[in-house]
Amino acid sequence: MLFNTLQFAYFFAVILVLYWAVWKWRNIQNLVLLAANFYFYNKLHYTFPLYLIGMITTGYCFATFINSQNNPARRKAILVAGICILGFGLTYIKYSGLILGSITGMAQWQASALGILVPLGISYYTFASIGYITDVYRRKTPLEKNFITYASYISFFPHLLSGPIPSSVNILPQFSKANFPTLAQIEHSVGEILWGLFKKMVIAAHVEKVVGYCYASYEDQNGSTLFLGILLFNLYLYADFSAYSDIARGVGRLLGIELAQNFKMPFFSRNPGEFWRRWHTSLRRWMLDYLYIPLGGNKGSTAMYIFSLLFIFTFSGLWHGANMTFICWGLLNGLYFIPYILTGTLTRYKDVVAKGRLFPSLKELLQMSLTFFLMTLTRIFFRAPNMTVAKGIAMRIFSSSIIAAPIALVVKSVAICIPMIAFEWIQREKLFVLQISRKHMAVRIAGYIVVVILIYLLHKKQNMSEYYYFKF
């Protein structure tokens, strides 16, 4: 059930009028919303819950099991264990394919581990049940002795697909206690929502295709057309990504659980570094928590320093698939901020780029435009099936054809990605773009409508793919 549909939002009218209808009585709440989880869920595939009803009982099972314990070291062997059990999912279903072809004689059984179905999300929950048992370890966020309540928080079908991965100390108990929006809180949630709308049903939508053509007829283009080919992707990639974690928050909100903001207009970035502090901020939350701060983080030498930081995007690019391209495609984001690091440049950047100004200094623009052009090499990589694509798309690029002129269906469909930014950098100091000052009601209700226009005219009715990181 994608969000852009009328079907979705025939099913959330009612869940929303079920859900409020019992504010009073939260454990009520909670299975109103667990059957909505599992409705919305099932709606993908029938066997989906069985999978997602397996980890929320293993993870409570495990998280009550190292809560009784008052040993170290029994409290850890549990934890390891839980870690073990809960990513072994994830790792046979993403990897099997990687780990058994490589071993002679196991094609068969490739092909059988190959051909099971995955469950849509997999990683985001996982990633969530793990966090929780380790958080519940560490004495960070208390046991959750109510089933129904955690498994609300771990299915929650906002995030259950695509993120925000909640963090158990902060979004957890939310699921305890009634959250009633109020009506700043609703107006906020629809102007995320209208705007999301708008990136995956005009922007998204207008340019795949486009991004699938470049890829798909490399061989064919110049050099030009292919890096615009993979600057549309950089721009489809957050349009799509972005507009579901928009999405996702204004209906969260809605149901008074304030998920995550994942992300926060990277595209303004002066650096790889704050780049990924604004790009899927819950991913790099996350192993910032569980996986760089207890490998010692930049606590230590340089040396281990930078390799803490291609570890991490090492193993991120391995979150994505049992590919090269991704392991080629997360060490090249680690590479960038070696340069940085060893010259001391890596600049922590509180503020948002010009703030208080509508034009960036010269300076700001080459460290917005490198870390742009920076970002836009590594979608070779994270798009292309295979490294043999990627090599030669790189080649094209990097060859004397990038003076030719690209095709007029690329440059098109960048023009049409304009706007967006446009907008998106007028409204950079704002939590969304549709934010607009509460003194202003005709502007905000005018720009409500204008967005309601736009989608409805130039959305593809046609086009109702389903977000690109589902299959992560």
Contents of the next structure:
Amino acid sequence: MLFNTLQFAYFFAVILVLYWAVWKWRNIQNLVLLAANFYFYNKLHYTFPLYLIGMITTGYCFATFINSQNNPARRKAILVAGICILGFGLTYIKYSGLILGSITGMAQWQASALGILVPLGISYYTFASIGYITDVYRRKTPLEKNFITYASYISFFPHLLSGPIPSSVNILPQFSKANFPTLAQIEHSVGEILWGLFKKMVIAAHVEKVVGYCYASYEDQNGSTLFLGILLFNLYLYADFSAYSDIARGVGRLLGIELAQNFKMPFFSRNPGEFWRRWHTSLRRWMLDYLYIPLGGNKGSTAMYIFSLLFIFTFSGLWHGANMTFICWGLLNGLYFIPYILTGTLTRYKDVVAKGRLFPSLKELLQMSLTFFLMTLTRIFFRAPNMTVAKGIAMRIFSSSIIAAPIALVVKSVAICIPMIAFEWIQREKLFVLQISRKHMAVRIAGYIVVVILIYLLHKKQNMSEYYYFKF
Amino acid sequence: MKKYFLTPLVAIALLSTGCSSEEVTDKVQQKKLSEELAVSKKNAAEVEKLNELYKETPDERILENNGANSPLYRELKERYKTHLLKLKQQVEATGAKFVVVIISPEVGANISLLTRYGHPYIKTACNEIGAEVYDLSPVIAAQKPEKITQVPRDGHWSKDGAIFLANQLEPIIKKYISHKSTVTYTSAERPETFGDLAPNTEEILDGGKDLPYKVVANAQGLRMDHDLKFPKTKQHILFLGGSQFYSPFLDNEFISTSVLAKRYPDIEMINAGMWAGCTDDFISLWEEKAKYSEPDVVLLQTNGTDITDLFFTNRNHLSRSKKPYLPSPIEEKYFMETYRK
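Pass me the form predicted in complex with its partner chain as well; I've looked at the form predicted on its own already.
Expanding to the full complex; the earlier chain stays at the top.
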């Protein structure tokens, strides 16, 4: 059941009515939510809820066990055991097939070594569970004694399949109180959902096949076509993944749950550090909280700092898949940080670029272009099925054929993405493009209607492909 | 003064005469169109009804349990032969050469029942109706699947496979290199398109198999990068057939007809291949569109699937004409015995 389907619209409409019909009873609301979550997950495959139940129960038991202990060493031992069990479950189910596949040469990311289907979203809810038991251990979050509340939080259908990975500190408490959305919040949600649908159904749907074509036929393409192909993949990935996050946030808010903002206009970043503060922020936060800071963060020597970052990025690569291409993708991202660390400019840009101005300065433009270019290059590894393909694409891009004319379809597809970038640039100081709640009512209504019409007229028919990040 | 009044009056009269004659033509065309629309709506409703009543399409199942000797298969074979004969007669009526080429994608030892029983019959039928036939399936079956097809993802041609197919077709093309048809059509007679693809399009398709490929259709709805020009100055060879000519999962430049076009720049290799088509569809495409491309030679690609594809449920689900196909008593009996027991 994809967000951009009528099936989901009907499902959500029913849940919304039921959920708010019992708004006075939070526990019953959570029961409704839990039933909805499992119904939603079960629609993908009947075996998937079993894994989810396993993860929820394991997380709940370990958190309760940790909370019952006062001895720090015991608490730590239980935490380590909990992380190991949850981590082993994820590793075995998700990666055994990939490891076996890389040995046997058969691509089988969707199946584990047991031949079972890898449940969609397993990485997300495993990370959420690990985060929760760690937060209980650190006493950053109180133990959630109510199993239904905890289960509703982990399995919450808007973030179940592709995040944003929830933080128990901010999100879990929301499941214990009634948050009736205000009119302004409802409008905010509608705007976010509409913009998400536009990105998925118009932009991502139109360019998806062209991206696939560029990677699949790389041997027949020249350097310029392939460069535009990876650039297009960068844009596609953003349109697809941020669309999911936007819709998830909008849907979540309508249910009174404010999820984390996963994307903050990342293409207007002036260095890789800023990019990663704006791209898939919930994964970044998770990595920082549960890996980077325990590793020492930037407290030690520069060498240790660089080592930690490289480790984090390699781990991030492995989270995406047990494939050499993802390791290279992670390492390349980590290597990009080194010059900025050495020059002390990595964390320089915290505010939005060209604030209060329509156009950026030349310096800002060059910085954004360089960052975009560097991030685009990493996409060679992110999408290539293996290192042979990645190498082939890179060789062609860095050859004389980069000056040859690209194929028209790729140019046309890049052009399709330009309005998305242009709108985001104009609205870059906002959370998302359709955050226009301060405008006059007529302008707002016109804005929403225009987007609805654009989606209706321009959406790609017969395109019901999954969101790209489901596979991770 | 009078002429100032008369001039506009005359002009109005002339314009209205012109308009009225145009209106008459428009009305005739509109009437024809609305009649056609009514028929197609009626057909669509009937097809939908039939598809609800008869959902299943048996394909190879027809041949299981000694099905090759069944009355149903005999009936389908007879229907197939009638189609071949009809197409042959229509093609030869234009003075073009009609050649049947049996091309089956089956590679290696796993020959299906469709091929085992279908191909000998196709050759027999061709001999009976006097059509020239070339069976390429034995030479295809002897190839390595991983070289000439896209296995394990799909059984259609790989780039090497398309070259291989072009090599097999080349001697046939050479044999009729000087053959000319006798019929030409005026531009008023010619339809806008000769093939079923959306004209002037360039798009990426993947058939749901993660094997993206680029399809370019010319202004005439054919899988070609350029338009055919009339009056023709080159020999036209029409490749009429199913997916073996259409070649899914390959860009235009790699399909067998493009390979041949490069080898024979003085011949127009017209690719009217249609995915999932059978003889019934080839006839309708020929009658409605393809014959107007004025081919001198028509290569009809066929295989055993084309016989079982004539079962009425298959037609109702897949035919390009979208007209309803009612079951014969034998088909009805088979359907009820197989699916409604």
